[in-house]
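First, one chain by itself in structure tokens, the form predicted on its own.
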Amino acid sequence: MIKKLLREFDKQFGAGGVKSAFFSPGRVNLIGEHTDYNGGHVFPCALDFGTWGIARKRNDMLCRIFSRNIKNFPWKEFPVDHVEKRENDGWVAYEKGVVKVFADHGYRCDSGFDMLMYGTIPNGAGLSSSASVELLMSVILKDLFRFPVDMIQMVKMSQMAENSYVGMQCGILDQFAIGMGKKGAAIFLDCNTLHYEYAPLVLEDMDIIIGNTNKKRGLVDSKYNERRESCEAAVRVLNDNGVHIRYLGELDEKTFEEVKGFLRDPVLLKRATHAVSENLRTIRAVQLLKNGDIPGFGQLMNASHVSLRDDYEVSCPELDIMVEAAWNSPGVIGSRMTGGGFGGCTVSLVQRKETENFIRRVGEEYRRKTKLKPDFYVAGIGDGAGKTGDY
């Protein structure tokens, strides 16, 4: 892959000079959805496919980017010393946002650079192609300009870029999983404190299968931000009634039962119910996994989807059809939607001996009911974003 991209880089930008290669993975969240910005726990892992980048410094202050994934208008450029948000930014908004946030924190580029990108994450599938690009740009900036930043700082600045520049009020789940990923392990992360631990995924005779509904969604234009605002509104109502919290994720089951009566707006109650119950499910699920109770973990995955569908209302018919087809398939331990919702992907734990049958059976039922052709990936768990070498 790298040799092919290096040849493409020379074709687009010219040969010569030291070129550096970088890789930033996608991520899948096993459980803990819409809990990150609610100060709760998540349990994601980095994937072994993602976004590649080749970069080389320039002699001026211009950043020129070529994307092999974009058929129309694959070229974008902007001055690194004066980044301004523009209506026609399009796909380069993520890269520009990272450069601007770095500069706002005192990490200013002393030159421009050329960059070629190629991603293998389906856009709009809920596997964090945007966060993958943000961390790719972060590790490129750190390496090219020798910025003294660690991965946690880059994770935080990448999230800031998406929040402040792109306008997507995401939590830190995606960027953290992509930056801090570790091969063969998932990350149990407390999004309130950023305390984390790696949990080895010893699944033995099981596969993690990602099912792409190919129902695209754009989260910035969806109701994602609206869900976050509802949760923040629920916190304000509880605080007004003497419940002193910053996030819904601070509430345990007993306390929530005692105070939920203050949430008289039925929508706010439903949103809060998911945020609290999903956080508790995630904590329990990781403990079950540590104890080797894979069936119990799978049951909590199923319950997570029901909550996302009914209380948080971020599922969609296509996701529900794929998940229900998975639930009815032999060898399935658990299945749920993953990512922000409104389309995108499901994640399923499936006995390896049934993997081929699962893909065939679920694919046929999904296509019959939706007229859409799904894609399936047997997920490999990879390392986080970083440099792969100089050439």
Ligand code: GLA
Second form
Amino acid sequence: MIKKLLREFDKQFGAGGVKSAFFSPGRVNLIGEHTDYNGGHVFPCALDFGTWGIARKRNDMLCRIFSRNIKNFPWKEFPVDHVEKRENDGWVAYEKGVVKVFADHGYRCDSGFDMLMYGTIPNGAGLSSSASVELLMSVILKDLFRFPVDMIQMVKMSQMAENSYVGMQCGILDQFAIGMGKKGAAIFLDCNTLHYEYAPLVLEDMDIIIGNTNKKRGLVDSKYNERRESCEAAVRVLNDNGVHIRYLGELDEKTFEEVKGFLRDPVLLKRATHAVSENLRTIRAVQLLKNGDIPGFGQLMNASHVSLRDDYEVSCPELDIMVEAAWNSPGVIGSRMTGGGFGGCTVSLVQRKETENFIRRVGEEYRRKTKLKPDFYVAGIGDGAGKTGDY
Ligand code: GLA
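Pass me the form predicted in complex with alpha-D-galactopyranose as well; I've looked at the form predicted on its own already.
The complete assembly is shown below, putting the previous chain first.
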């Protein structure tokens, strides 16, 4: 892949000089959805597919980017010393946002650079193609300009780019998983303290199967931001009634039972119920996994889906159909929607001997009921974003 991209780079930008290659993965979250901005826990892993980038410094202050994924208008350029948000930023908003946030933190590029990008994460599938691009840009900036930043700082700055430049008020789940991912392991992260530990995923006779509904997510950002506001509103109501918390993720089951009566608005109550229960489910699920109780882990994945569907209301008919088909398929340990929701992907834990059958059965049922053609990927768990070499 890299050789091909290097050749393409020379074709687009001209040969010569030192070129560096980078890779930044996508991510899948096994459990712990919509908990990150609620100060709760998540349990994602980095995937072995993602976004590649080839970069080389220029003699002026321009950043020129060519994306192999974009058919119309694959070229974008902007001055690195004067990044301004523009109406027509389009796909380059992520890259520009990262350059801007770095500069705002004092990490200013002393020259421009050329960059070729190629990604294999389906867009809008909820596997974080955007955070993958943000971390790709971060590792490129760090390497080209020798910025003394560590991965956690880059994770935070990438999230800031998404929040302040792109305008999506996401939590830290995606950027953390993509920056800090480790081959063969999932990351158990407390999004409040950023304390994390790697949990080796020893699923000897099992596959993690990602099912893409190919239902493109519409209006995701606004609905996402709305969910986030509801949770913040719930915290305010609870605090007005004498509860002292910053995040819903601070509540345990018993305390929530005691105070939930203050949430008289039924919508706020449902949103808070999900945020609290999903966080506790995630903590419990990781404990079960550590104890080797894979079926128990799977049950909690299923419960997570029900909560996202009924209490948080971020699922959609396509996701529900695919998850229900999975639940009825032999050898399935657990299945749920993954990511922000409103379309995108499901994640299922399936006994390997049933993988082919699963893909066929779930695929057929999904197709019959939705008239959409799904895609399935058997997920490999890869490392986080980084440099692959100089050429
Ligand atoms: C999106 C956001 C994440 C997280 C998930 C839901 O992927 O970018 O921060 O909130 O949704 O868990």
